[in-house]
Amino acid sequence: MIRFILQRLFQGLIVIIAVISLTFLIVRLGPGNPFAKEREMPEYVRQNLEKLYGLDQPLHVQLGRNLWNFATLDLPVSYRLKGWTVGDIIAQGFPVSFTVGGCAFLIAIGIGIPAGALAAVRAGQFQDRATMLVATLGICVPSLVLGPLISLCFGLKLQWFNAGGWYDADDWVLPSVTLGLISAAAVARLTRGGLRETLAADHIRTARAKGLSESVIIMRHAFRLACLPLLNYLGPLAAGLISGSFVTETVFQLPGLGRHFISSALHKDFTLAMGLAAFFAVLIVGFNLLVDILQAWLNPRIRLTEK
C-alpha cells in the first residue's frame, strides 16, 4: 500500500510539473501581454515592466523560476491584480467555490445514485424510462441555461433565495442544485449502467439460487462492483466542483475561483493561469489517488501494487 502510494504521489508530480509547464507555454507563447491597457503604453514603459517581472529573460528561464516558486510555496504575485499572490487569491475564492461545488456533490450523489439504483432494479419498466429521461435531459441541458432558469424562479418571481450574489448563508442553495441536478444526471446513467451490468452475473444468480432477499443481493453483493466505474467518475467530477465553475459563478455573481481560470488567460496573467492549474492538478491527482484505494478496498481482487 505505501509502496503503491509513494509510486501515485511520483506520478502526480510529474502530471502536476507538465501541467504547469503546458500552462505556462500555452498563455506565454499567445498573442498579448500582461499590461496591455485600453490606452496604448509607451515602449519604455512596457520594457520596463516585462524586466521587473522577468518577463524579459528566456522562456526556460522563467519557466524554471515559477516552477521553484511553486515548489518552495513561494507563490508569485499576480500581474493583474496588484498586491495579491496567487496564493492570497486561491485563498479568498476556494472557500466559496468549495462550499458551492462541495454541496453540489453531495446532492449529485444524493439524488443520482438511488436514482439510478432504482433504474435498474425496476429495468424496462415506467421508473427506469422516466427516470433515464430525466437524465438524459439532465446531461443535455447546460448550466448556462439551467442556471439562470434556477435563479429567475426561487430567486426573482418566489425570492426564496437572492438571486445572486454571496451575501447571505444560503447563497449557496441555487448554484449548488445548479451544479448538483446536472452531475446527478451522469451519476444515476453511470449507477445505473453498472447495476444492471452487476446484476446479470453469476455470481447473483448464485446468491439468487440461495434465497437471498432482492435488498441484501443489491447492497451487499451487487452495489460493491457495481460502483467501481462510478468511482472513476466521481474523483475527476469532486475535484471539478470544487475547484469552481466559471458558468455558474458568473450567472450567480460568485467570487470563487471559476471566474479567475478564464480571466487569468484572457488577461495573459501568467502566474496565475500556472497557480489555478497546478491547484486543479493536485485535486485532481488527490482524488484520483483516492478513488484508487476505495476501488481496492471494495474489490479485493484488485491489488494495489499491481498498478
The other form holds:
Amino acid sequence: MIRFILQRLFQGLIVIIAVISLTFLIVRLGPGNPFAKEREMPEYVRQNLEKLYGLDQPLHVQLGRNLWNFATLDLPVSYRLKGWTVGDIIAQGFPVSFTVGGCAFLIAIGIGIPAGALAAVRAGQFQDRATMLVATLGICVPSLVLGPLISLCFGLKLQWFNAGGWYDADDWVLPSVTLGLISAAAVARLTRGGLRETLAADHIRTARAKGLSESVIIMRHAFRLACLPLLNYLGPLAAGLISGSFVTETVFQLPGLGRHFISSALHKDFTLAMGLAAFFAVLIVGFNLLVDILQAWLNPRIRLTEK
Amino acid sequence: MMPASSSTSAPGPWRAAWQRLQRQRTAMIALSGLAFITLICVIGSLLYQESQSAQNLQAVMLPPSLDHWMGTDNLGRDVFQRVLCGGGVSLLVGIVATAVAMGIGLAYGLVSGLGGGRVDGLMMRIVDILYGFPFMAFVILLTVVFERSLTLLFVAIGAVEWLTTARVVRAQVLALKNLEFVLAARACGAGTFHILWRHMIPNVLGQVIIYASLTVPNIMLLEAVLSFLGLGVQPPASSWGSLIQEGAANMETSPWLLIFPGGFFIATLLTLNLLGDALRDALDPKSTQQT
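Now show me the form predicted in complex with the partner chain; what you just gave was the form predicted alone.
Full assembly next; the chain just shown is listed first.
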C-alpha cells in the first residue's frame, strides 16, 4: 500500500513538472509579449524589464529557474498586478473558490447520491423514471445558461441575494447552487448505475437469502461497492469545483481563482497564469491520490492485491 | 448444409444495430429532433450568412413578433437568424473537433495496443499523466496565446479530448490481438497494416462511435464556455455560446436574448445525450443483454 502511494506521488510530481514546463513553453514560444503596450517602449526600458524578469536568458535557463522557484515555493511576482506575488493572489482568491466550490460539492452529493439511490432501489417504477428524467435534463443544462437564470430569478427579481459580487456573508449561495445542481445530476446518474449493477451481484443475493433487511443490504453491502465508480468521478469533480469554475465565477463576478486565471490569460500575465495552472494541477493530483486511497480502503480486492 | 438464402436473412452487425436503435422510441425521437435542428441550422446558415449581421438601429431590442420571430438584439439584428447561424458554427465545431479527437485517440490507441510491451507501457503512462492536467486552463491559454480562429478551436479542443478514446481503443486492440482470426490472418502472411486496416479498425469502430456520440455534447459545451468567456468564436461571427453571453448581459430587460439560444443549445445537448445512450445500447450487444 505504501509503495502504491509513493508510486502515485511520484507520478503526480511528474504531472506538476510537466504542467509547469508546458505552460511555460506555450507562453514563451507563442507570439505576443506581456510588455507590448499600445505605446512604443524605449529600448533600454524593455531591456531592463526583461532583465528584471529574467527574460533575456536562454529558454532552458528560464525554465529551470521557473521550476526551481515553484519547488522552493518562492513564487514569482505577477507581470500585471505589480507587487503581488502569485502566492499572494492564490491566498486571496482560493478562500472564495474553496467556499463556493466546497458548498457546491456538498450540494451535489447531498442531492445526487440519495436521488440516485432512490432511483436504483425503485428501478423501473415511477420514482426511478421521474428522477432520471430530471437528471438527464440536468446534465444538459449548462452553467452558462443556469447561472444567469438563477442570478436573474433570485438576485434581480426576488432580491433574496446579491445578483453578483462578493460582499455579504451569503453571497456563496447562488453560485454554489448553480454548480451543485448541475453536478448533482451527473452524480445521481452514476449512483443509480453503480448501485443497480451491485444489487444484481451474487453477494447481494446471498445477503437476501440470509434474510437481511433491505436497508441493511443497501447501506452495508451494496453501497460500498457502488461507490467505486462514483469515486472516480467525485475526485476530479471536487478538484474542479474547489479550484474555481471559470463560467460561474464570471457570471456571479466572484474574485476567485477561475476569474483570476481568465483575466491573467486575457492580459498575458504569464507568471500568474503559469502559477495558477500549476496550482490547479496540484489540486487534481491531490484529489486523485485521495480517490486511490479511498478506493483501496473500500474495495478489499484492490487492498489485498496491492499489499 | 446451410441454405444459401441464410446470408440475406441474417443482418450484418451494422444493420442489426440500426434495427435495435429503431426499436427504441426515445432514440428515434431524439434522432429526428437532432436532424431537425441540424437541418434548419444548415439552411439558416446558408440563407442568412450575410443578413444575420445586418444592423437596423430603428428596430433595437424588439420582443418576439411576426416580423422578428425571436426578437432583435441591441444592434437591431434578427435573433432568429443569429440563432440559426450560431447553431451552424456550434454544430460544426462539435463535429470537426470530435473527429480530430477521435482520430488522434484511434491512432494512439492502435499504435499502443499493437506495439505492446515497452511502447505500450510508456504510451499509457503518458496518457495517465495527461489525465492529471488542468485541461480547461490549457485550452484557455492556447486561445489567448495564439490568434483566435475556428481552426485553433478545432485543434485545441481536439487535442485535449482524445485521452479516453485512446484508452478504449487500446483495450479493444489488446483483447482482439490474440484472437484466432487475427492469428489466422497473420499465419496467412498478412502484414501489420493489413491486419490494422481489415481486422482492427472495423472491430474498434463501434466503440469509437459510441464514445464519439457522447463526446460531441461535451465538446459543444467546451466551445460554448470558451465563446461565453469571449475566447472562442469572435464577432461578428456568433455561436450559441457567444449568443448566450450577449443574452446573459441583457437578460433583465430582454430575456428572449437568453431564452432562445439557450433553449436551442439545451435541446441539442439533450438529443445528443439521449442518442448517445441509445447508441451504446444498440452497438454494444453486451449492454442490451443486460437490460
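Between two forms, the rigid core is defined as the largest C-alpha subset superposing within 1.5 Å. Residue numbers count along the first chain shown, from 1. Quick caveat: nothing in here was measured; it's all calculated off a predicted structure.
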**Message:** If I superpose the two forms on their rigid core, does the C-alpha of V247 end up displaced by 2 Å or more between these two forms?
**Reply:** no
**Prompt:** Does L266 move its CA by 2 angstroms or more between these two forms when the core is aligned?
**Reply:** yes
